[in-house]
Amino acid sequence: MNGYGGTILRVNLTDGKITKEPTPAQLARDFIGGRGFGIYFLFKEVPKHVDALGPENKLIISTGPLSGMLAPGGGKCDWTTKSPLTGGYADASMGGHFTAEMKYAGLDTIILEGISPKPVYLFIDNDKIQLLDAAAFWGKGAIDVEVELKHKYGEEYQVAAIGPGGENQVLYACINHDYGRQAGRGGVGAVMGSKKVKAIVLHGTKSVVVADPENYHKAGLALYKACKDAEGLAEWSRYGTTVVTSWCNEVGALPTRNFSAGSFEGIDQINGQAMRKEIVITDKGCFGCPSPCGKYSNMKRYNTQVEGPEYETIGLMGSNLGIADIQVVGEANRLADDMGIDSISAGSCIAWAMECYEKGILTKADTDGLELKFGNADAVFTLIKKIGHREGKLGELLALGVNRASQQVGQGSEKFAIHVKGMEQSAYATHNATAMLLAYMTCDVGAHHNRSWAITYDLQVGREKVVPEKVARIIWLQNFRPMFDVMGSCRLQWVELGIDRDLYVPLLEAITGVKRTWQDLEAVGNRIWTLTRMYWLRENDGFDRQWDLPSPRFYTEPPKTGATAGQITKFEDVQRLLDMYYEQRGWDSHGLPTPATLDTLNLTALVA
């Protein structure tokens, strides 16, 4: 098939059997690639109600037709599995160079099945595929292991590895690659650790056949030119995602002290300008990227280096922990990366524990002696390592995620556990931002921002409004934005540089030979979105609209300080948002897709 590697690789870790099969043309037609392939295999092949950390769960790694191609940011790879954190659908998008090498090795999808009897790493060099002994790497940090494997095989080999967090099955463990890119959310690293796979090392040199080479070249160059001509390129390249930090603070969206407020008094010590001045060494891009948002940083005080921190980490491990020091945030980022745990979820769990401590719900007897107050950097460093190793009472508790931890502790702490469906909320406070609140409530993996980043839309049309137009905007974003993950390309060139999305259409056609409009692509996005909803329904008895509710903090506790002081979304408006959303999606009042909707999206047979 044009634009694809052409092969699905299956690795059965239980018996060591490695097999290949051709990528079905119908699968490419209906689900295109990336997270589309991921949910298809997850729904079709993983039995109902399996243990997410058991042998029947699968870890599905997929490229898309733009992966490794002449497309700005064509370095995205999707990791799909059943989430040990939420019990529902998990997928995580990872940048870097892994996906290009995977495509050049002729692979569209790698499916890890079963559980290895001993620690291994998967080695792929074109058609040479082996499971090798990883005993020497087990127990080591994710970054250290990547360095060792690069030294062993060479820089042209790409490495994705887990840290102690994945080995110890911290429920929000991530997978690291390229010294700072992560498949971060939902516990994909814990699933890889449960299978005793420490790393994947791969290299490929095969060609990818395209349908129309002349127009492929022409369409690719048009996209790069649009990026280079973009007015915002220089600022975006200088600051990356941290460009929004001060803006979020100004509009009351910066999570502060466990989302109790949206503005932070120490903003000038952690914003993009402070980071650039104090710790950034140089810029870094992923495969084919003309607008490098990655930043290599050096924390002189600790004599350590990290890629980052990005905005999300600054929000969750900076202001949300009461930390007004960019070097502390950078060091916390480095520790989380090497432990192989998601800095968003880890930051949220630590913030919840700090609030518990300051309210007297947790004491030093519970924290192994830590003075767990907001702003205590040493306590943050200690806790990150304890979580990664599941060490001590608090490390074990917080390794479960904030939802389970709050249910164990009780005493009202559930009300300030900030999550949706068990996934910790990323770095946008939503006390009075109804579109962004709905985006979190209905996101297909839990409270994650990248499906529908709508905070700017709230400000554009009126943040308190609860109207059908806002709901329609969220649905459009959810159908459209994740298509970049399906195609294997970064969305940030469209989001941040404002390039015309129609430029992608001729490129996709020239690569695959299939003519599609954005209307066609959004229909595929709707099919994928609805199938992920059906997965949640299938895996969780009693799944209904209660699962879509946000943390009570956002409808019961108006912030006392900052830009949103005194503002809140009423609970009745939360329910109205859901009613309108379900109706526009073609779901019933419980939030379940109707038979007619499934039939329209050609999903009836698949979900039967």
The other form holds:
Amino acid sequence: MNGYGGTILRVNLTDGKITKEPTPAQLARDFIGGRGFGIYFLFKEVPKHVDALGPENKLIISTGPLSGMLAPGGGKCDWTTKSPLTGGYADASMGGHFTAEMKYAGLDTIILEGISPKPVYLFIDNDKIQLLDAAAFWGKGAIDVEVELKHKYGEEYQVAAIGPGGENQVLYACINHDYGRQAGRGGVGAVMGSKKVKAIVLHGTKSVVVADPENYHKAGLALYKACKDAEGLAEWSRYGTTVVTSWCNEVGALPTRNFSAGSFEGIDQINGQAMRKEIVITDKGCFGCPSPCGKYSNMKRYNTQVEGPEYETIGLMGSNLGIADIQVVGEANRLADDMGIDSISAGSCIAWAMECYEKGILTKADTDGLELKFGNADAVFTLIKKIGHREGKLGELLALGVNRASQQVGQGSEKFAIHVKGMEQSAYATHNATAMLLAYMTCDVGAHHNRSWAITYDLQVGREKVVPEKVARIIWLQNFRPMFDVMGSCRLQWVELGIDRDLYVPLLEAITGVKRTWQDLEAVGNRIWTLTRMYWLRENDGFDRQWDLPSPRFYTEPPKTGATAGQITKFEDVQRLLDMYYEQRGWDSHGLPTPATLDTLNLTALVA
Amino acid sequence: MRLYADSAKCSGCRACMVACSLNLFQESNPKKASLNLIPHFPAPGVYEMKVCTQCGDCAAVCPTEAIKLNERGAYYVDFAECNLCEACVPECPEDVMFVRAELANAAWKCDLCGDCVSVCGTSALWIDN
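Moving on from the form predicted alone, please list the structure of the form predicted in complex with its partner chain.
What follows is the entire complex, opening with the chain shown before.
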């Protein structure tokens, strides 16, 4: 099949059976790849109401047609599963070089099923596929395991591994690859750990056949040229995602002390400039990327290295913890990576615990003696390790995520647990940014920004405005942006360099032989979006609009300081946003897609 | 003319390697590229690039004279005349003379097509005298 590896690999860990099947042409036509394949297999194959950490859940890893190809940022693969953190749909997009290796091994999707009786790692060298004993790696940090496996097999092999967090099933454990790229959110690493899979080692040397080699070459070079000619390339490549840090601070979007404010007095010590000056040693790109946002850093004080920190980690493990020191943020980032826990969720959990401590809801008796005040770097380092190992009372509590932790602790702490649907909110404070707030409320994995990033749009049209156009913008972004995750490429060339998205149309066509306009692609995006919604409904009895509400902090507690001091979104506006959103999506007032909508999207049979 | 690389500017993305294989073999396959990238991670955290200097040592030892000069003044492998003897491989001072029988039935090297330069977003590659 043009542009695809052509094979679905199924690995049953319970009995060790490894099988291959051809990638169905109709699946490629209807769902294209990446997260499209992920939700299709999740919905079709994982029975209703299974335990996310039990044998019936599956971990589905998918490439897309642009993965590994002459396509800027074609380094993305998608890890889909039922989330142990939220109980709903989860997919995590991972960069690096794993997806290209998978494609060149001839694989479109790897489906991990069952539970292995003992720790194993999956070894794939083209057609040689084995489950090998991982006893020697179990218990080790994700970085160490990658070092050892690369040493054993060589630089051409790509490795994705979990750390102690995944082994111990920390509910937001991640999967690490390429010394700093993660399948980060929703607990995909906990699912891998529950299956006792410590790592996947990949090597592929097969060529990928495309439909129209000449136009593929032409369209690929045209896209690279557009990226190289882009005005913003130099600035973006210098700072990567940290380029927004100071701007977020200025507009009150930088999460500060558990999202109690959106501006931080220590900004100059943690922004992109501080990072570049103090710790960055090289740029680090994912496969095929002409605009590398990855920054590789050396923290001299600790004599350690990390890829990062990204803006998200600076937000959640810097300002949100009251930390005004880029070396501390870098070291916290490295510890989270080595433990194999998502730095966004971990940062949010620690911030919540710090607020509890400062309010007297948690005491030293609860924190194993830690002085858990905002800004205490040593406490942060200790706690990251405790969470990864599920050690002590607080490590165990915070391993559950901020939603469950706050429900256990109570005493009003639920009100400052910053999440939607159980997923900790990523690094944009939304006290007065209604489009971004709606984006978080309706994102299909919980409070994550990557589906629709709209904070600049809020500023452009009026941040407090609640109008149908704003809602339409969010829906368009939700249908459009995740299509990059479907195609297997990065969206940031479009987002950050402003590349004309129409340049992708001839490239996709030359690779796959199927002509698709962006209108066609957005229709697929809408279909996938609606299917992920149906997954939430299927898995959670009584699912309704309450699930789409944000943290009360954003509609009850105006920040006391910073750019958004005194500002807040009214609760009635939160509800109005949802009403308009449901109406425009063709969902009923409870947030359920109507039968007519399912029919229009040709989903009726699939969800029956 | 030859290809130059500044390893300090390389971000390890391998776009050059895909572009190279596409021009050389009309196939997408970075394992069939004629330049190499060696990452050194997690420490010290640098990429090392290896490119052909067109020194001609490979051509000098080729028993079938399969390595010839093209119109760009670069040495290239005439696939039809290569017998896979591997005599060229140890001669290459940069380790960018490739023979991998499982991947191709001829040796391959950089023919200075320039596509790697076209796709490199960090200007780590360029062609000069």
